[in-house]
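Given next, in structure tokens, is a single chain: the form predicted alone.
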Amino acid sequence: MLLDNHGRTINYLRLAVTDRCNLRCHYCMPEHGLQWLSRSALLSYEEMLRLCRVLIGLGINKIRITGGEPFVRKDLMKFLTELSRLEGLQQINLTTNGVVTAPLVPELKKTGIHSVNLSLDTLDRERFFQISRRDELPQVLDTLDALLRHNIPVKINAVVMDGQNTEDIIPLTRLTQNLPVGVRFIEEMPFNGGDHLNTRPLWDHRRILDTLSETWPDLEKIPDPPFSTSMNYRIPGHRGNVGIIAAWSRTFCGTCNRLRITPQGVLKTCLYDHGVLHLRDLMRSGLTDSELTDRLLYVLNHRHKNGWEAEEARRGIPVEESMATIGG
């Protein structure tokens, strides 16, 4: 068991394989001007296989795949194949926007992968074309249905933006009625490579669930599954379930059992701090295992107490970096 200086469990890595994506979300990227990484900047495969052997000999079981998009980086199947045989790895999780996953459905389920997060913020096709600058709504519901004809477990992440999606809350939490779904609504967050203030956002944890509650009056919440970032709750009757996250109050860090690796190679041990160590570079200048087991040591046994005490040790950087170039 692998435990931080708080006394937390550590046993969930997410990796992060690109910067790359074929949307534009606005809460996530500006429209123009972001510089992507060149190949020779991202880990490689080989690289994040290495990183991944170490840190499930550590204690790592279980590994989320996320990007950018991850499908939109090359032979991303061989990988998540070779990944799977690694001893220890019990879960391989991925979180997808879905444009292009639909025909590689049965190939997952074929490799084994326990869950699939799909983000989806509004149901309706020209609001999803204003949120990300982009007309593929058709191509993401073709790949929610196949998860589900393939019985893939399926989460669907709303990220919930004042003057944006606010009124697809209700629709797609009525999504749960007839589908084994999650449907998990996450407060906006700064990630968006400062395309807006980093203020508190108009539709918190709070607000959101006031709505729920207006429309289903029974909403029940019920126990959260260890390590959970999301509060959970169900509507009687209805096949799935409902959860809130979070993102910006930071309410789930007392439990927090996760670290982030960037496409760059950066490890991040909150999702607010600024990057504790460079692996890439490390593995790039000769480390062993060895070596690198005892730098993740180090800063696992010096990892901040919760978000804001990351944000704060930033001293003065800005909290505005893109989610695509962290790790989504």
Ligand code: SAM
The other form holds:
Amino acid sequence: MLLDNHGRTINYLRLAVTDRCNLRCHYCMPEHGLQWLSRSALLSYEEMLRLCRVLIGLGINKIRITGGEPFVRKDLMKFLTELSRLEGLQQINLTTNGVVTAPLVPELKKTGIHSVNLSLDTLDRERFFQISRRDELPQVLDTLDALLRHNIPVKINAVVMDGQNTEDIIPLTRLTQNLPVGVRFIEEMPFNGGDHLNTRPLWDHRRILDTLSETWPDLEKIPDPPFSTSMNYRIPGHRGNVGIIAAWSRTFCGTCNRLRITPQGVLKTCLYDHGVLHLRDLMRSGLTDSELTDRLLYVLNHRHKNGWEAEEARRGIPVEESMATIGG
Ligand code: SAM
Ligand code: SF4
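Show the other one: the form predicted in complex with the ligand, since we just had the form predicted alone.
Next comes the full complex, this chain leading.
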């Protein structure tokens, strides 16, 4: 078992395979996109597989593939197949915006993908366009349908934004009545590629919970799975459940079990740190697996206690990178 210097288990890696995306969600990046990484700046699939193998050897048993939009990277399915063959890896999960995912769902099922988080902030086509700057809602709903038909567990992620989609909180939650999905509302974080200043969100976890409780006074708290970032609830009679992720308020740091690797191979041991190890450069400079292991163990032994401490340690470097270059 891999433990950090605060005694927390580390068993989960979020691997962002690209920074590119086919949407332009304004909470994530500016309208013109980002300054995309060149191909040589990205980790190659071989480098990713090597890092995954080393980290599985240390105790990682669950990997989430994310981005950017993972499905815009060429040959992702081939990479997923190779990843699924790594010994010791128990779960591969995916986070996607669902724009081009629907036709690939049968193959995802065959590859043994354990679950999918689908980003869906609204069920209204016009609002979807306003938020993502692209008219792709029907394609995303096709992905939801395909995942459910193939019995792949789905969670819907919705970032809650004042004046933009708060009227969607109730309709999105209503999906749980007949569908076996988890709908999770996320506080907006400041990772929007410097597009706009992000102060304390007007819709924090308490306000979202109050809104749910007004419509469903019988909303029941249910136990949160180990290492869960969401506070979870059920509505009696509903097939699915609903969760709230206090991402801005950072209520979950005490049990954080995750590492992140960015598309250019920077290791983050906290969402709010500025990157603690440049794995791509270390690999390209010829480090052996055992030397890489030593470097990884060192940074895990010097992990920040929580997001506030990690942010403080950035010493004046503002938190303004895009979530697409971190992986969510
Ligand atoms: N493109 C994929 C997608 O949207 O699902 C995967 C990458 S995206 C960066 C991962 C998750 O981060 C999504 O669920 C998205 O809603 C969330 N996210 C992006 N920017 C955010 C922000 N500023 N605050 C909170 N969540 C954010
Ligand atoms: Fe793309 Fe996901 Fe960021 Fe939206 S949240 S712009 S879909 S990477």
